[in-house]
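Only one chain is shown below, in structure tokens, and it's the form predicted on its own.
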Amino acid sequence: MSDNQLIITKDGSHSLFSQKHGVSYHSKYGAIQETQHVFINAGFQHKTPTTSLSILGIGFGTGLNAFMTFLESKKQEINVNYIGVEAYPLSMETINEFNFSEILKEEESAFQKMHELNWEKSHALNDHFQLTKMKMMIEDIDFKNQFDLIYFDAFGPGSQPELWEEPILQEMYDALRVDGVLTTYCAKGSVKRGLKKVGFTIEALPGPPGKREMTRATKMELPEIEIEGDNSKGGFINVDVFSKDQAAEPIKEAIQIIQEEISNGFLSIKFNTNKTGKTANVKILGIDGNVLLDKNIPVTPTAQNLDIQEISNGNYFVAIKFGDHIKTSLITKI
């Protein structure tokens, strides 16, 4: 007896509901929508326009994500490297059963050729589509700096939550290039910590059908600035800029931004030290250097907002000078 229930979706679409994990493939308020909000639209569709992209998927599944990338490069015309992941592959006997070609109206042959193909090779659908099936635990994942996009489409949280946590949420990071992008289902805090953690800037957007947000991440690395100005007027010389893999050294009069995810129009800052009746200067920067936002607050070991109501919404550099420390961190205004 197969471990999978086939299913019928809202939008018409099928899906498979898990005996094992408790949980379905796909939404149940359609998969083919969830599909085309979730990776479609806010992952291939943001990456547009360029001429190719190489794409990772998590996990392969029913192959959905697949398809309707293939169906997407097939339209716009550009080159797609898809590999996909999967430790269980489905048999093509459930493969059958699926109407994802009769809805999209596509030749059958397109999708069953996807799920024929062999493992561990690379196949042309056609002059754009490129694919590789990799059968294989996502733990055991291993890219350094090779994808555009990922899908990030395993089980919830809630049944499979190591596939969530910091360890495989870096080797995501690793995989992508810099400005390479991860969207999810999922908007869980946790994850969304979890991204913010090992590197990513983060994005709430909103859901598919039935569920109110999801998380798309960006590869962000912080670039080797100069601000200059001057110091008598809380300006900043050679500043030095620490990433997640060039930490600053312990320093007792160190700072700390608490919340590195700008909302409702603050951003929120706090100091680790007992010192008082000092000033610290606060300057916001937008990517292209230009000051956006030049404070003098002062330190005190409680939390302090800034309203930065008149920020639009992006990302931002946040550049701290306490003493002769400075501290810049990347943020994300959403």
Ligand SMILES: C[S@@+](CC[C@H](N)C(=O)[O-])C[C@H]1O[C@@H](n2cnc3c(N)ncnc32)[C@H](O)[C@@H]1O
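Numbering follows the first chain given and starts at 1. Remember, it's a predicted structure, so these values are computed and weren't measured experimentally. Rigid core here is just the name for the largest C-alpha set that superposes within 1.5 Å across the two forms. First, how it differs from the form predicted together with the named molecule.
- Annotation: Cα of Ser18 displaced by less than 2 Å between the two forms, core superposition.
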Contents of the next structure:
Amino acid sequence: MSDNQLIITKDGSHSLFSQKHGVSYHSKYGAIQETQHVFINAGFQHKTPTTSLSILGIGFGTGLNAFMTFLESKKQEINVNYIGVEAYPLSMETINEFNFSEILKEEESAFQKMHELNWEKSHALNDHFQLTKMKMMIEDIDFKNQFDLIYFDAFGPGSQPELWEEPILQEMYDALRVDGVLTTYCAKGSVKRGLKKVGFTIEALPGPPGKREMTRATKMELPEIEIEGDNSKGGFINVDVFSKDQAAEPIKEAIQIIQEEISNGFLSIKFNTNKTGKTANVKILGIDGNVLLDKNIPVTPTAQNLDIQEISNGNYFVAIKFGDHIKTSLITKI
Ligand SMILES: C[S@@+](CC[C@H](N)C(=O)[O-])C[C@H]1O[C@@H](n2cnc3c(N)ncnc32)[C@H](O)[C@@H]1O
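Can you return the structure of this protein in the form predicted together with the named molecule rather than the form predicted on its own?
Below is the whole assembly, all chains and molecules, this chain first.
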């Protein structure tokens, strides 16, 4: 018996039921409807207007996501570089059964061609659409700052929990450029928490028919933070949290531990960002780890003074937390 069984979903489009994973490739309420809603509307269209998009398709499978993206790029005249990752390619015999072209009123040839192309090579499907199919495990992905959009379409956490945990979500975060977006049909709490933990800002959006919610995760730009010490002594601390120029470097490696002296009782903090409306948390800790000050401050592009006059002279740690990134410095109050 074949591992995959052809099924018809509620909008009339085909999908497969995977015996191995015990789940279908798409929503039983409508394969085309789901791809349109989760990946095209919440992903592709969310990133437009633009002239070009670099897209990573996690789980190439039936090719439906790639095919509908191809049609959308043609309609909107957007240049797309699409990389589809798949460990278990389907046979042409299975592919030839799908009714996607018929329902989407598109010549069968484009869909077929997409599947016939050699793996591991980049091919132009037309003037706008470049496709590379990579036969590899999702677990082996190691892209860096390369994509504007990720369609995260693995089988659900119920059947493949390891693909929805932090190590893979971290790979997805790293694969995106700043402002890049990941969309998925999944709205499970632990997955949303995992996405947040690796640095994403997440939105819960209405799901496709049959599903209350879906998730969109964005790799937001983080501000550069400067901690100014005693200005009168020319002390000036620059904690480089993250900058676009360093985008190729993992954020955590950009952390610096810096010493400074404070003699006027005020710790001056400045965020090098144009964005406001966010909050950062500042903590002053004693060397023994005692928390002496814990304050949320607004992220503003102008310097603000934090009063630490109540704190006696000595050595302290200052820790600034923005999102999931923490920067620490050692300060000496004299
Ligand atoms: C939910 S299906 C979606 C497929 C595709 N997006 C589509 O429109 O048909 C998940 C896909 O991920 C593939 N897959 C599952 N585990 C994988 C792994 N560890 N590495 C690479 N691909 C995997 C499956 O073979 C399947 O094609």
